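Next up: just one chain, as structure tokens, the form predicted on its own.
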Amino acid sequence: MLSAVCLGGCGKETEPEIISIKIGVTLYDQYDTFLSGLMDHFNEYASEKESETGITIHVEAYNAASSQSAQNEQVEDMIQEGCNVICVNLVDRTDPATIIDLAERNNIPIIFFNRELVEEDLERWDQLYYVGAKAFESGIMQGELAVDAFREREGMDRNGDGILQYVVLEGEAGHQDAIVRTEYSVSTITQAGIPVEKLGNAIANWNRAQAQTKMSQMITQFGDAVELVLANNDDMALGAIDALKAAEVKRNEWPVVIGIDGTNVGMEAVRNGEMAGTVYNDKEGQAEEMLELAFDLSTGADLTSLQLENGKYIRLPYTKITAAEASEGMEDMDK
């Protein structure tokens, strides 16, 4: 017996099995519409890839409720957990300097989501990632939706002046995203030809109250004048309808309304006429993507067929949603 036990103990070591692995999430808001469905998904594939390996995949999901100081904590907080990788939707974009501290000094991956830092903040460690979409995309499509918009409406240009007056629903102020996707909206309708002019802009923190009450103020000061509005997302597009409908806007005199995103409400609000469009963002191609990512990470596997972008980037592609298309979705949603 004793013989049987050196042999078995004396052999090639072999790495031990795998059983189970713990990634943690933290999100900059919880609430937040998209993210709320990405994390729906999330957890969904998580299930479907317990079934699908025999491995237990414990997730750990955290509200920053829009404070850094509080996410750092929370980064803190997994690492004594004992998570193998830590999912980061981060609250300042421009400031993952703890973070990344804290990951790198444990050796913990770091798989940032949806809120894109800096390069060169993502370059520090050869053990960070990035999974989202180039928020240019999505600009230059909401921007085309307008343009469309502008061609095919008749009575869009309410003055007859060929002028598209419009007003900007924006994120937030210095946030990555909302700058690109407001430039290159307006800047892909100027290219197609489209003179504009530039009302107003309103800061709405991607929150459908807050656009609510910044449209209502636009309302208020331009009247009738305003022929578009471009929303950073879903939710403040959804505010911007919510102000038109306070005001009593009569429905044939509501500007052309237009978001990005392609949450549930957001398309169901394209399907009814609510919004001209919006651009989808695969909220659950990242969620997949992310974990696969983070499931390779914790189980030491080889990420070649991740077709990493540079060793680091994850990106899905946008999709333009105009009614038809939100129909489609709809309908396969309900299957």
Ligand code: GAL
Given for the second form:
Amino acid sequence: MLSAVCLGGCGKETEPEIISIKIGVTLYDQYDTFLSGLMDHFNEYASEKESETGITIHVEAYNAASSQSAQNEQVEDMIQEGCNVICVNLVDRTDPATIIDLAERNNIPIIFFNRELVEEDLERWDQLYYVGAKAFESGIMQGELAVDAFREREGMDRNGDGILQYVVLEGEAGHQDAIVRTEYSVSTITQAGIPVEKLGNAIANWNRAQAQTKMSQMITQFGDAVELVLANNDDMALGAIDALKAAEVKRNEWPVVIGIDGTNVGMEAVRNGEMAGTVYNDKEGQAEEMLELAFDLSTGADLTSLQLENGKYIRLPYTKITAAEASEGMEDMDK
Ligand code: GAL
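Switch from the form predicted on its own to the form predicted together with the named molecule and print that structure.
To see the whole picture, the full complex is given below, headed by that same chain.
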């Protein structure tokens, strides 16, 4: 393994100069809106890093298309192709064993990202890392947005009973973000002193079309009783809006809809008032930290500048977004 970057003659004749590195990436689903945005930024940032360092960065990206066994094979292929480090967005966050064994046997570091494995798995070898977000923050912030909406929007409590009737659209069962967002958004509302009543919840796997189907069913079931839709991500919030439009619910009779992610389409819906707010999931920050970590691991640099938690974790914060921030922040965040 190469142990140091030696640009412009650092005096150690024996150490080869690193002129290129190869980073493998495998995504659980390349059509996931948030992750495809994250990958676009990862590739852009890799080009910037190339110009800055003069080291060529090859990024090999694979789509696991929701199959853990396909992803395991992809990791094996990437090792054979000579990747210096592999970034893994696990299909099944409870099943990283094959990948960890392969990595350890071949001495190739792995950066898991976005779909978090349990700590005991990450502890299985010292060359395993995780890059993601502070999951619980997203739920708390979504709850705070709902509290603000309840206090500021006259008529949100449509039946005037002082109780917020809500439904939840959940991401995948067992996904750390889905679990934590659902729990913390609701507990934040009740802790603010607003009584709530859950009318229904449905799993829609982060997916807009599935969310539309589930929301259509809930509109049929609960009619205009739903006052708030808490969606675990923007795509599902937009699916709920698609369902309201398809059911021809009048605009002033829509429940308040709040998402998470701040995808381009989500930000647009906040700007035009269809969504009351979203919580920005910093895809740029996560992509950049992942690239920096991959670069340092590939070139043998020390990792001190990265401020790893427990030597293994990088977690980026979230930001609350209402219409004002969605318009202001457009130039910085939405690029
Ligand atoms: C979440 C994100 C979702 C989806 C999911 C995939 O963090 O909010 O939109 O991308 O990750 O694992």
